[in-house]
Every structure is written in structure tokens, then in C-alpha cells.
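What follows is one chain in C-alpha cells, specifically the form predicted on its own.
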Amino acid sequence: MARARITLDRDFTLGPVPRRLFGSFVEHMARCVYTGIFEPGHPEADEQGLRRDVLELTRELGVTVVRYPGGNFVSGYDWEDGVGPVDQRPRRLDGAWHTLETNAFGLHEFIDWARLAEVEVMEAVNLGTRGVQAARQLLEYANHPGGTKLSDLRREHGAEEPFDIRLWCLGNEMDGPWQIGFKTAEEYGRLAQETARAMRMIDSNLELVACGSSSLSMPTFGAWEHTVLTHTYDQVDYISLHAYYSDNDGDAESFLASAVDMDRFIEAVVATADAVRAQGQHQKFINLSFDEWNVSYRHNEAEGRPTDAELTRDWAEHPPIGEGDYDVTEAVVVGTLLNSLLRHGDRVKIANQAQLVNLLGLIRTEEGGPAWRQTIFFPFAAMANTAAGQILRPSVTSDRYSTAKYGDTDVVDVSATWDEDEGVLALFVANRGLTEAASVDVVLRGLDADEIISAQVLTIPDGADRFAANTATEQPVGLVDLDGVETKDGNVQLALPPLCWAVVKLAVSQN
């Protein structure tokens, strides 16, 4: 049995839990929009064609902010195509995903969906094929009350009140050669700076996100962030990060340690941003927007489904690319990635799981059929609906195991929050051991554990293996009661099964 000791001190906090940490992402890609959140004629569709079953699951998830409309899609997108009478909107070729975009769903429909889903909108502007003028025109259309050509056009299109979008992304993955209109750091930095300045001339209270490098493995990483922030530091509030992890090489041990890579990625970007701050003698800090993150399916190829290239060869409408069933292992990794984001909540203020529905989705749907919760739904929902108050800084001593990619890694991974007003301590704990249970001692300082409010765990279901997944007809994986949680002398002891992610809520008092 693996062993770990976690020490949590009431006075060692990182700051309040950023509610935008529990964001997601809706892109015009695959079946995320069409037959995902929007499917006119579906038995669950409302009068606007929005799927009520998906809305209900989105609210259950506790999603707080949703990034839209891309993603790679945005770099070739003309926002004007998605407004006005639907029967007059143009059909376009989407070069990013080699699909046909009908534009039946656009800005107004997304705003309506976001209000029903009770989420904040995070809008991205096209800095690939367009730039300053299109961004400022979109802002005027969306946010100005009226009395101008574009704001009055919005009102003619049925939205009397402005959308009041506060949070904007200045493009997407602009250093990626796959990106329509990709740029050098100097080119993008200047364009982002000028776009930000022009947008702030219309509305000075916006929050703006500059594109960081597309991933930690990009040859541009580090130098890109430094150059872009040198240009944009005074005009933006956040720099973005993107990361996807997978077990496609069969190295489960390294895959389970993916959060180690996320930790290093975050800390490297923080260091770069702070170096630019020091060099430029700036007063404010640039925070981080981890606005794309997730794990990829291990078993896409084994399903015998057509490849994405085959599905998009003939410019299909919303083909089912990038779909699969998440298993237990992938859900545990998602839990540890959430732990990493929460542990860095002093600087990571926004995070968007990518994507909400179908394509790498927390939620899956069948066209004309049901919607259901993927395995990765459960750790996301548990943390989003439980983490509150202050983020505690954990001190962890854990047995370790070897990984090919990240060296020796803690078997036990943890994050924690303390809600002083409610007197609640929340623990989010993972056991990365594939076959070995873990015994965890949680030592509290300045707090006493008085009562166990709840304890749940996501792990391998009885009679299954770690590849168990949820489908339209069977959903064996979810949170179940965790036995073996005890309080003793104001502290806590946990017995964790192999390969699991657990959430434990404790009533605590201060001492």
C-alpha cells in the first residue's frame, strides 16, 4: 500500500477560488454546436432549437464561463455571417476543419444559450484573416447600447439590450502553422497590441487575453510569450495556455502524471510574464488563462470508426470528428489536471475545458437521441460545485513511482479549499497507483476536522477494469461513496482504492 501525508495550514492560502477556473469551450467544430447544444427538431429542443437536456447537464456541471466560437475556427470566421435572419446567412467553407459551416447558429443564438446555461461569455476575435477593424466592429455590435449603425443593427436583429461581453480573446494559437493567418511573435504582438488599444477606445473596462504559444512543446514557446507581452503588457490582462494529454503511446504511468507537466507549464509562463513585468517596470501582474485543456481518448483507433480525414473529405456539415468514450484512467487524469489548475489559482484565473459537448466532451449526445455524462464529467462537476473560499497550499510527502516522461512522481496528488464562512474544508485527492491502494494522513493546522459531510470517489467499477466508460446505453462510471474516511484528534485519515479521484467535504472549526 502506498502512503502519503498531506499537511494543510489555515494560514497558508493562495487566495480565493477563481470561479472562472471552471470554464468550458464551444467551438464550431465537429458536433459541439450542431446536434450538440443546438438541434432544432430534437425532442428536447426548445423553440430556438437549443437542447434542454444539454442545458440541464451544463448547469449541473457548474460551468461558469464558455469560450466561443473558436479555436482554430475563429481565424477564418466572419462574425457578420452568423447574425441576422437565418435564411439569409451564407454557407461557407471552413478551412480550419475542412467542413461546411451553415451559420444557422451564431452570436445571438450563443448569447441566448449562455443566458439559459447561466454562464459568462468569453468571445474570441479573428486575428488570422482579419484584425483591428473587424474586432472593434464586433465589439460595437455586441456591447454598445444603440444609436450607431452596428448597435442599431443588433437591435434590428432582435436584441434590444447590449450583450455586455466583458471577456475577449485576441485570436487563437497564432504561432501554429496549422492556424489560418498564423504569425511571428513580432507580427502578432503588434497586431494584438493595436487591436486591444482600439477595443479599449470603445470600452475601457474589457478584460483581454493575448495568445500564448500553442503548447509547451512548440519551438516558439517562451520566446513567443516574452515578445508578445513586451508589445501588449499594458493593454492585456491575461496570457493564454493550451495543453492536451493522451495515453496513445500506452505509457499509462506517464499519462497519470500529466499534471506534473501542467504544473511546469504554468510555472514557466508565470516566470516569463513576471520577467517582462520586471524588464518593463510595470506595476500590474499578468495572469493566466488556460483556455484550452483536456485529455484525448486512448482508444479512437481501436473503435474502427472512419478517420477524421475520411469524415471531412467532402466538406460535410458537422461531421462526428474527435468523438470517443472517456474511460476511468482518463477521468482520474482530468481530476489531477483540475488539481493543478486549482493549486495555481493565484495566477491561473481562467480555465476552459475543451470542449463541452461531443468533441472531447464532458457531455455526449446522439443526434435525435439522448445526452449523457462522460466519465470526465464527474471530477469537473464535483470540484466546480464544491471548491469555495480560499485555496490552501498543500505540503505533500508521498511515496513516489517512476515515469518515462516526468521522472519520479508522487503517487498521491491533492488540492484543497477552505470556506471560512461555511466552516467547510474540501479535499480533492487522487491515487495514481494503477493497482495499489493508498493510505493518506491529512494533518490540519489551525483547523480541526469535526465531521465528515460527504466523501465520494471515482474509481474502477466492480467487475470492470480501468477502461470502463459511459455510453448512451450504459453509464457504469460515476462518483460513489468512499468508505474508509475517518477523523481522529482533529485530523483525517483516508483509504483510497487504486486509480481513483476523490472529493471529501469536512466540517471544520478553527483552533
Ligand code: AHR
Second form
Amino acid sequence: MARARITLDRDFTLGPVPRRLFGSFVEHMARCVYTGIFEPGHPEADEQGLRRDVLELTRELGVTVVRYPGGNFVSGYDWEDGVGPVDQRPRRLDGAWHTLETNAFGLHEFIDWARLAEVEVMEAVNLGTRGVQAARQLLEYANHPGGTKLSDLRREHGAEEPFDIRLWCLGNEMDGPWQIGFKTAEEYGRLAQETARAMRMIDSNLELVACGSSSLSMPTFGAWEHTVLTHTYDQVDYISLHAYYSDNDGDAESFLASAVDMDRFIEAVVATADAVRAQGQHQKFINLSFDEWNVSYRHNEAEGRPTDAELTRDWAEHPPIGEGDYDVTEAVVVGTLLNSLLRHGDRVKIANQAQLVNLLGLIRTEEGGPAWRQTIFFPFAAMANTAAGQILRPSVTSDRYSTAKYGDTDVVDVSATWDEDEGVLALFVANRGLTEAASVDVVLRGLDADEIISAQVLTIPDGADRFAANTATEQPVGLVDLDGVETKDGNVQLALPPLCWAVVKLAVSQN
Ligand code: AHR
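Beyond the form predicted on its own, can we have the form predicted in complex with alpha-L-arabinofuranose (AHR)?
Full assembly next; the chain just shown is listed first.
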């Protein structure tokens, strides 16, 4: 039995829970848009072709903001192709994914979808093949009320009111040699600076995200952020981070410790941003937008599926690339990544799980068929719908285990929030032990636990193993009641099964 002790003090807070931490991402890639959120003719589709079943699951997730339209896709995208009468929109080759883009779905359809999904729009501009002019024209089209060529064009296209998009990404992964229009930090820094300046001339009330590194392992990591922020510091509000973790090499112990990597990545970017702040004698702080994060599934090519290369060889429309069934282990890791993001909510103000549907999806769909919740859906929904009030800074003493990639790591991982108005403490706790249960003492300071409101856990279902997953026909993995939570003398004791992520809501009073 592993042991851990978590101390939470009502005075040790990091600030309010940033609601934009619970973002997701919709890219014109694979089956995320086409046959994901949009499928005209599907029995669940509305008159516009938006799938109501996917909308309902998106609202259930509690997603707050959705990044669109890419991703690598945006770096070759002409936004004008996606507006106006659908039958006049061009079919184009999408070089990023070697697929055929019909443009049947574009900006207006996404805005309509976002309204129905009750999410904020985070729009990316193309700084790969385009630049300042296309970005300011898109902004005029989207946000200017009317009386100009582009704002009137939007109105002609059926949107009388401006879209009022506040949050914009200045390109995507521009540090990556795979990116269409890949740039050096100097080239990108100057372009992002000038694009931001020109966009603010059109609309002064924007929040702008500069591209940081595509992962912590990029050879230019650190230097990239430093150069880009040196150019853009006065013009932008956020620097981006992207990270995907996978269980592909069979090292489950390291995979389960992925949040250690995320912690280090975040802390290194904060340090770099603050160094630029000091050097430039700036007043404001640059915050972080972790606008692509997730786990990717274990390869299932061995199961006889065609490879992604085979699926995209002939410029297919929305091929099912990158699809798979997430398992229990992957859901537990997603829970710990959410913990990492919440623990850094003083500086990470935006985070977008990538992607919402099908490819790397929280949700899966079948073309013409059902939509269902992947295993990773559950920790996301639980935290998005439960975290409230102030983020508490936990002090943790946990048994440790050794990992090849990240050294010794805590078996128990935690984040917590305290909602003073409601008198509710929320705990999000993972046991990374593959076979060992964990006993966790939660010591509260300045607070007394009066009552357990709810306690649920995602773990290995009875009779299954850690590879259990949800499919179109069977969904054995989800949140179930967690027995073994007790309050004692105002504190809490948790008995956690092996390999799990739990969410516990407690009624608390101040002492
Ligand atoms: O989310 C899939 C892809 O991963 C995105 O298009 C890209 O930005 C990242 O490399």
C-alpha cells in the first residue's frame, strides 16, 4: 500500500480557477470537423448539418473555449475559401495533412456551432503562407460592425452582427520544420509583432497568443521563446505551449509520470517569459496558453488498420487518421495533466485539449452512427464541471517510484480548489501505482471537512485490465462511486485503488 499526505491551507491560494483552462480544439483535420461536429444528412444533424449528439456531449464536457481552424492546417489556409455560398467554395489540397478540403465548413459554420456549444472562439490566423494583410482582413470581416468592404461582406453572407472574437493565435507551431511556412525565431518574432500591431489598429480589445515551442524537446526550445517574446512582448498577452504524451514505448511508469514533464515545461516557459520581462523592464506579465495538449493512443496499426500514410495517399476527404480508443491508463494520465494545468493556473490561463472529436478525441463518432465518450472524456468533464473558486497550492509528501524518463516521481498526484461562496473543497487525486492501492491523508488548515458531497473514481473496471477502453458498442470505463473516503476531525482519508484518478467534493467550513 502506497502512502501520501496532502496538506491544504485555505490561505495558500494561487488565484481563481481560469475558466479557459477547460478549452479544446477543432481542426480541419481527419474527422474532427467533417463527420465529427459537422455531418449533413446524419440523423442527429440540425438543418445546418451540425451534429446535435456531439453538441450535447461538448456541453456535458463543460468546454469553455475552442481553438479553430488549426493546427498545421491553418498554415496553408485561406480563410476566404470558407465563407460565402457553400456551392461556390473551392475544393483545395491541404498540404499539411495531404487531404482534400471541401470548405463546406468554414468560419460562419464554426461561429454557429460555437454558440450552440456555448464556447468562446479562439481563432488562429495563417502566418505560414500569409501574414499581416490576411490577418487584419479576417479581423475586419469578423469583428467590424459594418460599413466597410469586408464587414459588409460578412453581413451579405448572413451574419448581421459581428462575431466579436477576442482571442487570437498568431499562427501555429511556427518553430516546427514540418510547418508550412516554417520560420526562424527572428523571422517569426518580427512577423508576429507586426501582425499583432496591425490587428490592434483594427480592434484594440484583443488578446493575442504568440507561438512558443511545439514541445519541450524542440532543439530551439528556450531560445525560441526568448527571441519571440523579445520582439513581441508589448504586443501579445500569451505564449503558447504544445505537448502530447504516449504509452507507445511500453514504459507505462514513465508515461504515468508525464505530468512531471508538463510541470517542468510550464515552469521553464514562465522563467523564460519573466527573464524577457526583466531584461526589457516591462511591467506586465506574459501568461501561458497551453493550446494543444493531450495523450496520444498506443499504436493500433498492428490490429490491421490501414496506416495514416495509406489513408491519406490519394488526397482523401476527411480520412479517419489518428483515431483510436483511449484506455484507462491514458485517462489517468489525462487526469494528471489536468492536475498540472490547474496547479499552474496562476500563469497558465488558457489550455486546449487537442482535439475535441475523433482524432485524439474526447468524443468519438461513427459516420452515420453514434457518438460516445472516450475514457479521457471523464477526467476532463469532472474537473471542468467541479473546479471552482480559488486554486489551492497543495503540499504533498508521497511515496515515490522510479521512472526511466523523469527520475523518482510521486505515486500520488493532486490538485485542489476551494469555493468559499459555496463552502466546497474539490480534490482531484491520482494514484499512479499500476498494481498498488494508495492510502492518502488530507490535512486541512483553516478549513474543516464537514461532509462528503460526492466521491467518484475512474479506474480499471471489474474483470478488465488497464487497457480497457470505450467503443461504439461498449463503454465500460467511466466514473464510478469511490468507497473509502472518510472525514475525521475535520480532515479526510482516502483509500484509492491502483491506477486511478478520483474527484472528491467536500462541504467545508472555515475555522
Ligand atoms: O493536433 C494535431 C496536430 O498536432 C496539430 O495540427 C499541430 O499543431 C500539432 O503538431
